[in-house]
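Below you'll find only one chain, the form predicted alone, shown as structure tokens.
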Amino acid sequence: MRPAPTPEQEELKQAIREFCAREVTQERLLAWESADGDATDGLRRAIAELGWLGLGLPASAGGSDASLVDVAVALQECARGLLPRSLVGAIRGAVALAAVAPESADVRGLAAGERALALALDEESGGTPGAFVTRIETRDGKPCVTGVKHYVPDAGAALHLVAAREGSGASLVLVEADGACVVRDALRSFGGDQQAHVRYEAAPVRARLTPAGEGAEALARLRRQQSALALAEMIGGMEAVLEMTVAYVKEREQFGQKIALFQAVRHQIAEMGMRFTAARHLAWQAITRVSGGCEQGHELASALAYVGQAFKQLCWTGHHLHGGAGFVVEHRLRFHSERAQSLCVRYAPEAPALAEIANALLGK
């Protein structure tokens, strides 16, 4: 298997490069990094009248219908390109509002901008729907959350969508989080995603996503489906951290020469690309089988337990051969690198994923 973006897709690509490269820039990057809050509203406003926003929406709520693979493809330019977490972040959860409950009301204001949705899927205790402590209880006649979900990524979005235990079963709803029932308690992320604790307090449901206690089932999509869209993500890092490299070795001199020309440096941009190219294949052949709903085993684990580890790898060469510039806080390299740890613990965590390949070839 060869990936090829299809002209559109290439199209999409190319628009979403010129745009990084024009306003995501190194001092940019610094500021928002610095900046208490969301600073980026002015660029989020710039990306919803591109329609990126829309993209995997319903065109009658405003948006592109695209595929996740389009969705995936865009992702993947947005990470290579450095575009901030909370951009990334409203594009996953316009998708994943879209995935689970596409008639709804709020479809429309995610693809305008005008409100971002966070996603509240894990506890302290992981993310088995049976070991949920959040739960869903009835108050004056009507449905209400309680409990903390853990590390949720921009948090401070208007809308979460929340998975918490209902009778015997689990449900997905969407909570208004502006008032004072959802109270977050913010965490300093490695990623630069604004992540946080979130409590609610008996916080009213906005919108039932599935009927009571019947979540399960699309809560395990809507996990598969981020985790596909993470491996773009990947991609896209992978392949900035390998293009810098290159350029860097060719343009460093030592004893009088490129360090390019030395073999133990060819071995290891060599061993960057070989991990770049095994890894690009085993993302996409993983998000193209989750978009078509055509999985015949264990892709998605397969590339979940290999990519997350070699886009780590891949930026720590980086870091070896760029020596101590690649090092400092101001090189985009220190960006990526922190993204590969990030989005490895949230969606590619090695072990759970080789427990399932294994499970699977011994027959448990």
Second form
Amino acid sequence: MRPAPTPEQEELKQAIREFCAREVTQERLLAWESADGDATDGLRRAIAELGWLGLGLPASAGGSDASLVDVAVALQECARGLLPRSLVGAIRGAVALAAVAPESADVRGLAAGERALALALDEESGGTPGAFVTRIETRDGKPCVTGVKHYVPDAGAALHLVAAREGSGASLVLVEADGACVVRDALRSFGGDQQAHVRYEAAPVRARLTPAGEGAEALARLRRQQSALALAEMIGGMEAVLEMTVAYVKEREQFGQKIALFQAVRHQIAEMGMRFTAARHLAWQAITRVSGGCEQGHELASALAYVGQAFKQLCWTGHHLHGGAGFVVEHRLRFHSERAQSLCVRYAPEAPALAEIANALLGK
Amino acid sequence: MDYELSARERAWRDEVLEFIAEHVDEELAAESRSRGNEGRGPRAQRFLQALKDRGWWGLAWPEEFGGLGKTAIEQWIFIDEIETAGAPMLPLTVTSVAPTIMRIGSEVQKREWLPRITAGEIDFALGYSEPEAGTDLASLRTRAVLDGDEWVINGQKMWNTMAHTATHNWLAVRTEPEAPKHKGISMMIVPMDAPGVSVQGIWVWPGLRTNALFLDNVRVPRDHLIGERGMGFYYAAMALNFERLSIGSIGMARRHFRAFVATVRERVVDGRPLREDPWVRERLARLQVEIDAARMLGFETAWTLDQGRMPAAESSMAKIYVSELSQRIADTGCEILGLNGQLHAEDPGALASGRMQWLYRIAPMLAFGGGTNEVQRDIIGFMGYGLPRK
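Go ahead and give the structure of the form predicted in complex with the partner chain, now that the form predicted alone is out.
Now the complete complex, all chains and molecules, led by this one.
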């Protein structure tokens, strides 16, 4: 057992930490947030040059052949430093495509940062293939996608990996999203991931990523991979919130003393630390096992059920202890709080995780 | 990042599980439950003898003292599996007092006491708390005065669990009344059959016995003061440190939870399987998640120890989490059982052997005992996050 990053992973973390400290300033966070569309192109090129977009991709496609654990280590640090979600999404998208179709010709472009890929998996009616309305049809002998995918993160990306119904099953396909047959209805959401409902109007399939109608299993694997990566993001956010709150209570004075001297405050910090420590281990146990394909039971469900809620709880406590100082729009704390909820509802909803655990305990 | 047991750790866990399969059965667990603090029953005696025969009595002891020198992770594996199985844990004499003597005792003291502990001749009660010195242990008043070659001890100890079955007391006494209160305490070994020692039983809520200990001009040889004079407060803390892995273990609660889940799977209420009740499913799933989290905190303590660091904050986290989670498990369990959840463990109609009701009664002690959770939270703040003390 070695529940700590390797020296190489520490080095990667340190590089990302320094990058974020330099590039992700308060002014830029606010500017990116109010920009019309994605304003982080320059940064994407920068992280592509650093090789971070190709972290989990095959070396043959310009990647570094790193494991999912390495990617998660990077994403933890990206989240800690509030790297824009569009860039995190670019890393996620590349890893997703490499996992489903490592031989895809588009992997290289993603590693180089030439294009980005969005994951169009969910629909208003749910995320399971049986409930999909979006379908793959044949027009003029060629497959195309018709339907609406909802809440697509980073929907402005040039490539979309779409999960759609085909026959009695599901397929995963790649769609060029720059054409007229892909229409985005931008959403105002928090979490910074530029979401949209996306309508595909007989959009041509660029590449099939799974055999026709046989993609349900690959989709389930993809969701587990993405959830595992979300765990790392959430741990990074928790780490930042805990650090900034500890620093604040050590400095802030009220009633003539540092507020950290009040036992009531100290105990809330202890509670945050305890939740964070448990969450960190649950998360990394799940990530390493998903990465190694050696899950032994319900560890991913357990981590998702715990970490998402713990992250939000840390944010609430962080807000409480910061008081008004943490409530102003410029403060980094509220960015983490937004991401906490955003990550939680997409990747770590508590109810299905608990249902999975209940099934394991009590049968279906 | 690696969360898998190493080959050596896996082999050790398999060996422990094999031992458990061979030596632990429901009758042993039932005997332990029914005897409470009234000494070991014949089955527990046999089990501990088997542990000793296997050489596991000193599994955490350094090899130079005949121990196995197991890593903290290996000790954690052992404690986790033994507690989950419901087997008796190694006595504190072996896991807490002996390792302290190994580190602080003179060579003569080590030769005097350690072989007798190893042989099972000595069983200690731990004499720390007093009527006016609970959480604030440094305020203890029991005095020891040197009179020639003997210490003369006068005072009273509280919560001196097992004093009525122990052969000796591991006693914290004030020997330097003029020194600052943390620096005036020494550790002493007092035979329970020494004249002037008397024990009065105190029965606590879960039906267990603990004791008040009275010391009236009790005389012990000068060399029964272990280690250095005036260092007893720190030695008591050291002895408590050796209990960290046990105190933060979720094993016991996990065992009761598993047994409870098995009962829920079988139970039918109003013609409907209890396990189909959405509220029951949600509550049990939540508790399982919390148990998984608690186990990780125990693991964190062991990992920190193996890194050569004192896991002050880490073990406090585990202690808080396990004790408060035990309360939630017990409360939820009783509630899920409905009216049956109030039945005493000895009532033949009690479902799940009355475990939830028993846990409900003992759980408060887990939170205030072994250092109250308020103090543990302070420790996390000070030691874990560098919060100021003044």
